[in-house]
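Starting off, we have a lone chain in the form predicted alone, written out as structure tokens.
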Amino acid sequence: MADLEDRQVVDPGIDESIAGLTPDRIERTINRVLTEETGARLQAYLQTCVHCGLCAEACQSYISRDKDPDYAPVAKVKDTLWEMVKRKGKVDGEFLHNAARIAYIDCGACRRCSMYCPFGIDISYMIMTVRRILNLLGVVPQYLQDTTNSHAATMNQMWVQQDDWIDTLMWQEEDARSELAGARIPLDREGAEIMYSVIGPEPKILAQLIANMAIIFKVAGADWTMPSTDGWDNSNMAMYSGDFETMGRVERLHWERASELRVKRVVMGECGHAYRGAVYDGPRWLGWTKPPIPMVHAVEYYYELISSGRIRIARKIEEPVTVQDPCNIVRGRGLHDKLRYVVNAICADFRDMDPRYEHNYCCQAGGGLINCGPPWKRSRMKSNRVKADQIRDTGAHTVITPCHNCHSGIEDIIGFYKLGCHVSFISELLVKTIEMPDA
């Protein structure tokens, strides 16, 4: 049985939204999806599972819980879209509010479970799909729906208003300016060869990474810029809500930026669910093959300048140091050795962490589970306890985290389980380790 406690968190975006449906939405709007946004895939998907099991050990949420088998990964297919299928879409409340628990919170569509599947099964979209019907139904955790209703009407993440970018731009550069004389925040450089995108959250709270990149660009020579005005934030959580049409207005904006400015690329910033928006989901929605420019994470691009001696480590961090692997570079996109090839260049004592690469446990703060916010962040640390077993095993003191979902997730572990650990940013560490002009 799940774990009562969790049973029993009161989340108004869910409980107050079941209250206003009727039998009859429910039903037509779970077979909306299942006909007309499903189709084969999903078929194939729900008739080739063989209940094996052999997801669960894959799962942290599973492996946290004592093996709870409610938490396995085809327990959550099979309470939630699979009932939806076999009832046709009659179902009540009690149940959506279940399925919501489970599709929001008890699996972070990180996509784990699905390398361990004999059938190559994406969970992962079956779990999506349950959390498209439960977002057209407007049964959405409330702190994840505000963050879905900041994109709909600032286009952004954090509810940053057009003002306080440049403001902070200029702030920031100023910033850049004291620690490296010539360092600029160039905007709307049409033809530039790089335009840079952040998430949300940098501008907001997390200013100095934005000083961290100007620095950083300025020792590279690299020819930049940022946009001034709407599009230049890559973040995309209406993409885990359910929220597609918000989604896709989201990345066709970012997109349409870069266009504008006519730039070879685009960098983005140390983040793992934008990359996934912005270059796989976002794209696909759109009905597009793939993003109109090319993009490169930011552990793309430190490997590139490194690699390549553009820039170049004067010293090293002497403390020893751990890497998360975010799911959607690891996992979604291969950046493990590139990775480890960056933290090995700034840190003297790298401790990898078992298990690493691709089978890297999830920092289950991504997927949009930690945008559901304080009444489920006891829920997030209770599936997290192998995730801390194994930061601990490392003994080290610092948690390189290139994603900003992970740098939070990692964070609440540390003070969940009492780790005595940091997480920091690449950034952060490539400023103070790299060689700086003499000027």
Second form
Amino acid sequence: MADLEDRQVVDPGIDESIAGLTPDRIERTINRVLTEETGARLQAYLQTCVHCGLCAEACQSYISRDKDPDYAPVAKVKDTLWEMVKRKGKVDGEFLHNAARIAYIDCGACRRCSMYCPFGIDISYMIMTVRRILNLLGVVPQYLQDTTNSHAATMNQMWVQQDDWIDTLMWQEEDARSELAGARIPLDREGAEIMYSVIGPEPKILAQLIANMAIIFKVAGADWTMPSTDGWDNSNMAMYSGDFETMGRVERLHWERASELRVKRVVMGECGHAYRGAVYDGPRWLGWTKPPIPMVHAVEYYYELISSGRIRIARKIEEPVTVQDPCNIVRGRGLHDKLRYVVNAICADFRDMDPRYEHNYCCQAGGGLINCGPPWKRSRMKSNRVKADQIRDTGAHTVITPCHNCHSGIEDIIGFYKLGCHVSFISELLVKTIEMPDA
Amino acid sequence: MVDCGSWDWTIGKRAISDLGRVHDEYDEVHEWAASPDGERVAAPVLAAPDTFAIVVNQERWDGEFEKAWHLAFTPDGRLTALVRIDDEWTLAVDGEPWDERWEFAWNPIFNRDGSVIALQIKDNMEYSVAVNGVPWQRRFHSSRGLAVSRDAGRVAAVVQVNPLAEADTVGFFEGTWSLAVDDVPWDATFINAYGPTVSDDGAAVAAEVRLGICEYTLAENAIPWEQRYGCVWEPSYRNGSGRLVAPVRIGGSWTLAENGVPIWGGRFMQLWNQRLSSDGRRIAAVAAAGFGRWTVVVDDRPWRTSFDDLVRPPVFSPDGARVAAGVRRGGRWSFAVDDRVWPETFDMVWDPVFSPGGGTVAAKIERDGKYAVAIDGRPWSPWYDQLWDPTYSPDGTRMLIRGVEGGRFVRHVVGVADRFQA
Ligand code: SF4
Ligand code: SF4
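What would the structure be for the form predicted in complex with the partner chain, rather than the form predicted alone?
Below is the whole assembly, all chains and molecules, this chain first.
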């Protein structure tokens, strides 16, 4: 039985929306998605699963919750999508309430379990199908829906107004110049080699990360630009709420902006889900098999700069550090070795997590979970016990998190489990360690 | 449309400005902008710490600014720049800042002859639009997206007309967005509104609107089409008939609809960036025939060639007979013209330009960090350090090249039929 406290969480985005649904609308919506938006892939997964339960041990929420069978990946599908299929869409409000909690909160769509399934069944795909149905019914956790609404209205995740975006870039340029003479954030420079894109929270609450990149680009002698208009945000919580139309609109704009600026590639900041949205889910929804213009994650870019000698490390961080492997760039893209190359280049005492690389546990903040907001924080923390243990065991003082969701999620874990360490993006360490031109 | 008939079309090269000297004189020189006729080249420069000036052909505008950026020439050749003075923003036109200043100003756009300049403004945390320096009376909670009619100078903006509290997801779906046209908001509100467009004569204004979680349509002069779609993209007006066309998604596939009715039989995985011939009779759009099979569809007939990476918005020849587009395949850029792909590939391409008679196609290209003009598939000009789009003379016999060579900005008029004399 799922955690009683979790079942009692009040979320108007779920509770009030369900209250307004009719049985007919529920049935029609479920069957519409099942017939028009899914196909052989879903059928193959549903028919292939032998209910062996081998995926259970892979899931951090299952392990963290004392192996409660309700948190096993296969159970999460069985209690949601399988029932919807079996009952041909004839499910009630109580069922949807449970399904929403499972799909949005208990599963972070991290895909760890599919590595352990003997058939490679992608549980995350099925959970995303549940989210799609719930989205079309309007049953989405309120905070996640608000983030999606922001994407729809402003083309960014944090309701950033167009003038605030430009103003923030100018202000960050001034900050960067105070650290390094001549540093710039060139806006709309057509024909630059690189368009740098970030996620919505950066201009809103972590603007110094943009100044950090201006310094890194300047030291590297990069030919880069940022768009002054919508399309600058590479993040996409609409992908996780199930509003794929908004997801597509956001991704289209991002890629159109890059195309209009005639850049050779897009370098993106330290974010994992944004990589998934911009490289995989978004392009496919729009008709591409891959991003139309190459996209390089910050970790890959730092690796390129350090390994080629375009930036040099003048001093190393001495305190012990560990690193979180963000699911979407490690399981999703295989950047674990480059990540460790960068971390070892800038840190003297790197202590790896166990398990690591693509086997590392998810922070259980990605997949839209952290955007479900305060009502669900405690639930999220309960599913994070194994992550807390893992971090504690490294003895690290700093957890390097090259992903915004990992960063915020692990910050919460550190506070909740009183781990006594802190989190850092790579760029924050890089600007402390790189050799500045006039040094 | 730039009226280039009055430009100097004398064959020959003139050095307009020694950019190297400007770079020597100032610690920082930002992005250069060239006038359409190639007679001027301008950039913001750092005149003193935290003080910017605009340099035009080595001469400085009189004023200095706390910030200056977004240099753009109007179609009638005036130089505009967004400038900050005493912590307020405005637009400077040929060195003269507008009288009115605001907390913020951005996104200047021009009508066809440059007689109308509209930009978005913010004051006292409210949003609006200024046209030729005069702000609208009405203020809004937000404003995103601006359009101006090409001929009549009518201005439309996507505006948020109702307030929305933080995390008010219910209020959001009641609709807070609308359009405002020449200072007057539409009566209707929508969940979202995107892609405003104004007919050339200013008689009609349209936008994509969202009516439900997954329910979209087009609205024209505040009235939504009766049909509802799973998604829509930005609309365009057809010259001549004045009808509105837009890509719409029906079921799982896309087609083109006109005034609410599909006019193409073709169904595509994706369809966008429709462009119309100047008489409005022909329509070309970018489509995906399947995953990673991007092409151009002209009047409902897809090209046979397809491209895995990207197809840029198509361009019609002036007579509407031919269509060209920049394309990217296997990571290399090229051009496709009337379903034929130019064999040479480049590191980057800019949008093609047809000669007035439509017989030749020219475009700016880049290879190894140098730029040239290609004509009909082959690099034709010398390679420059920097280059702007080429322009044909009205009779199509000559071409104006605006480029930077040896640190100097040059304007070079060349006979198109001649071998290029560098
Ligand atoms: S959270 Fe990850 S491991 Fe657990 S069920 Fe979801 S995708 Fe599988
Ligand atoms: S491991 Fe695979 S087959 Fe076994 S229960 Fe999990 S999803 Fe089903």
